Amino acid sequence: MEISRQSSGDLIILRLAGRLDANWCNHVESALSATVRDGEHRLHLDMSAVSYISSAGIRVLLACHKQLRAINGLFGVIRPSEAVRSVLELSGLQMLIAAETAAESSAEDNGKKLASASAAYELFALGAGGMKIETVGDPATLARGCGGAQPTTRRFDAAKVALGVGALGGSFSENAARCGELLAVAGVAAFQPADGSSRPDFMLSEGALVPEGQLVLGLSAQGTFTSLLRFEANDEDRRIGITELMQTALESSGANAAVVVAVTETAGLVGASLRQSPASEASASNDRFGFPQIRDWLSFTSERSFRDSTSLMVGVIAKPGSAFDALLRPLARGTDLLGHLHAAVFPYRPLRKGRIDLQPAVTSLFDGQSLQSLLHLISDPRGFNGAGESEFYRGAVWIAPIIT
């Protein structure tokens, strides 16, 4: 099987030559996936030189068609050989056969164009508003436990954004040993249990059902997002670091502090997660996170992890001097930007371009029990030996200035 590629405007054409059977379908699938990961969402497959297609090959075509249709992209077979046309028609899949030419996608509701050395941006105004923020708990909880305090059960409805240390469901007495990294947005809440469970758990709002749980330590906000920032790394760098992305987001907010939510096609994440719940017991020591005992309390990514994944990121970013500085940390060495950011990780799926709505973009990620991990994002500035910072290919960032 030979695979060649050419472009025509915003349309990519992959030409196949040979047999699309079980022996070659994985190669074709990889070529299609790589093209979509490059941000190309309008594909034609020239199959004029394909002499045979099996059911394995048909499944590859259907999977790409379904994936691109879900994000308003385009996929079709052009110039099918007689053998290919016959199989597709007999299978009832004539809809995969496309006209040889396709009009270029029209630009709908274009936002304000911005650019940096690493990426191109498009900023959409969503309206007036902003968010009020609440700090929850005492940072000393991490070192000493809750000291007998009983956090109240909270409802994480569609208007709430939250992140920190917590757990879902039940009472605090039931959840004390489970509390780990937690995030909530758009009526979805997820957390990484710190009781030895290998899988993160989550709950979605369904009808009258609203996720509930305890936020032991963290930040909770309520209000409306005022802007949407689309971004894509440029062809030379191919990825953008989290520090630059968050700096651009904060500048776009026009404020000194902002709540951010992002859905990203992710190059790699650098983060940490709790091995034990800091709320499970009281401690007379303030040195849980000193060396070497920190190994018992935290797991770190030794390098960028979850390469080529999709991430849901929830956070608060600010310039120094906010009322919640105690719950923020510098995003990187040499910058005055502070942040507290969590990321939920999913298998890769492309993100629709242009203006998109937050709630469907978030809830669709949780289809199919696909949540893989939940991390507190950090940076590792140790030069050659360090993991660096989280990096992204492209995505969408919803921004709300924090109202005092």
Contents of the next structure:
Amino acid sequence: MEISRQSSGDLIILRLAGRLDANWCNHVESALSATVRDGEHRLHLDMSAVSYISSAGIRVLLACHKQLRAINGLFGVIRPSEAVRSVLELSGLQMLIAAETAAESSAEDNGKKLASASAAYELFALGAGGMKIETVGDPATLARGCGGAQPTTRRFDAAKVALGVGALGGSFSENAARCGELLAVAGVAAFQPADGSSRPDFMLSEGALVPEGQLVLGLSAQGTFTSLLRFEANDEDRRIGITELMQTALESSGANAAVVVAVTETAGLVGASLRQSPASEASASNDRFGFPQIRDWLSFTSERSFRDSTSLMVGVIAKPGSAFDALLRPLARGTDLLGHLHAAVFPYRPLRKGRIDLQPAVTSLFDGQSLQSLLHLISDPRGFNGAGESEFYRGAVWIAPIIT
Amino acid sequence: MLALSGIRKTFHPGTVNEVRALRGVDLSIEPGSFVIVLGMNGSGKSTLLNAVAGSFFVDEGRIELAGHDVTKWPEHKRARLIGRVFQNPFSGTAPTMSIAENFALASRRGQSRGLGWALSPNLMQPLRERIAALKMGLEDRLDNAIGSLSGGQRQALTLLMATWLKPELLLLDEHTAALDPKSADQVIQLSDEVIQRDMLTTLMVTHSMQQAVSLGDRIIMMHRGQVLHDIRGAEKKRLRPEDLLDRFDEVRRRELLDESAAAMLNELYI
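Counterpart to the form predicted on its own, namely the form predicted in complex with the partner chain:
Once more the chain from above appears, this time first in line as the rest of the complex follows.
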């Protein structure tokens, strides 16, 4: 099986030559998914030189068709050979055969184009609004212990955005020993239990069910997002760093501080998560984060991890001087941008282009129990020894300026 | 069945080659338990098995096996209770002796061997049956020298020999690591059958996550001469290879978190 690729406008044409059978369908499947990963959502498959297609091959075509339809893309077979045409028609799958000329991508409402050296941006205004923010807990308690403080149980409904250290579930007495990195947005809450379990746990609003939990330390915001920033790294760099992305997001909002939520196709994440709950009373030490005992308290990725994943990021970014500076840290040396960002990691899935809604974009990530990890993002500034910063291929950032 | 308490062993103490191979291992294994020992290179897995087998005496701690305190027993005395299969197919058998002769020796392990006929009919009949059950076509080659067989065949025979007398404890030290994938599968399957059938208490060292997940009822994960994780019961049953890889990754991350990373995290983590 030979596969060649050419592009015409925003349409990619893959030309197959050979037999599309069980032996070759994985090869074709990886070529298709590699194309989608490159951000190409409009695909034509030239099958004029395909002499045979089996059900294994049909399944690959159907899967790609379904995936691209779900993200408003385009998939179709063009110039099918007689063998391919008859198999597709007899099996009732004519819809896989595309018209000879592809419809232009429908001109949806376009956002305001911004460009930088390393990425293309598109900004959509969502209306007036903003978020009020509340700080929870004292950061010093992380290293010292919480001394038996009893946080209240809060509801993470659709209007709330929260991040910090906490746990899900109704009773703090049961949760004290498992508090870890937590994030909540769009009626979904997830946290990484710091009790030795390797998988993060999560709750979705369903019917009358609203996720509940306790935040020991962190930031909680409520209100509406005012803009959506789409970004795509340019062809040369292929990826964009978190600092540049957050700087652009804050500048585009015109505010000094903002709540951000991002769904991104991710090149790699750098971050840390708690190994033990800071709220448990087990430790007598006052200096949990000293060396080497920090190894028992924090797990640090030490290099860019979760390559080619999709992630949900929740955070607060601000210029210095905000009322919640104590909960923010510099995003990089040489900038005055501060931030506190958490990310939940999922297996890769492509994200629909253009103007998209927050709620479905977030909740669809949680389909199929595929949440892999949840961490506090850190940009490691240590030159050659450092892990560097988190990087992304493309994605969507919802922005809410913080109002008082 | 096997109880280790406070086992420590340092090789070449006081020299530049000093290696603190075991740094306080406490482990208790019930009769009939099949325990997989995992760990990175140099974590002390093989040293642990050798300490139990008596290849050296431990510096500190106590080893109890089948009701005996064997801490001070020499290796050959412990061999009455222990069957072993090594990674190298050339260990564990006498290459110039025939298959039958090797089994004659194995069948008298720990007993006085005397001057009687070693290859008695009482041995030959069950031997032929057990070897035929391997389906390797070896039952007709009992007079061939073991050295003429392939690694997989030798490892299968070594396993049969090591378990011939139903030892109190079976030690398998990466016994399929030197084999081609197909032979490794055969030997692993045979090991599992023998262990299940005779309900042998077993310690098996492996590097294969798949083996660790699909075999045994308990996993011991070694790191730097200590038991880092002890996974058993329901937790062992739900385990997938990815979970084990995560745990290894976690160990590596822990090592990479050095003083400079600690200083950076103190500055930047909240």
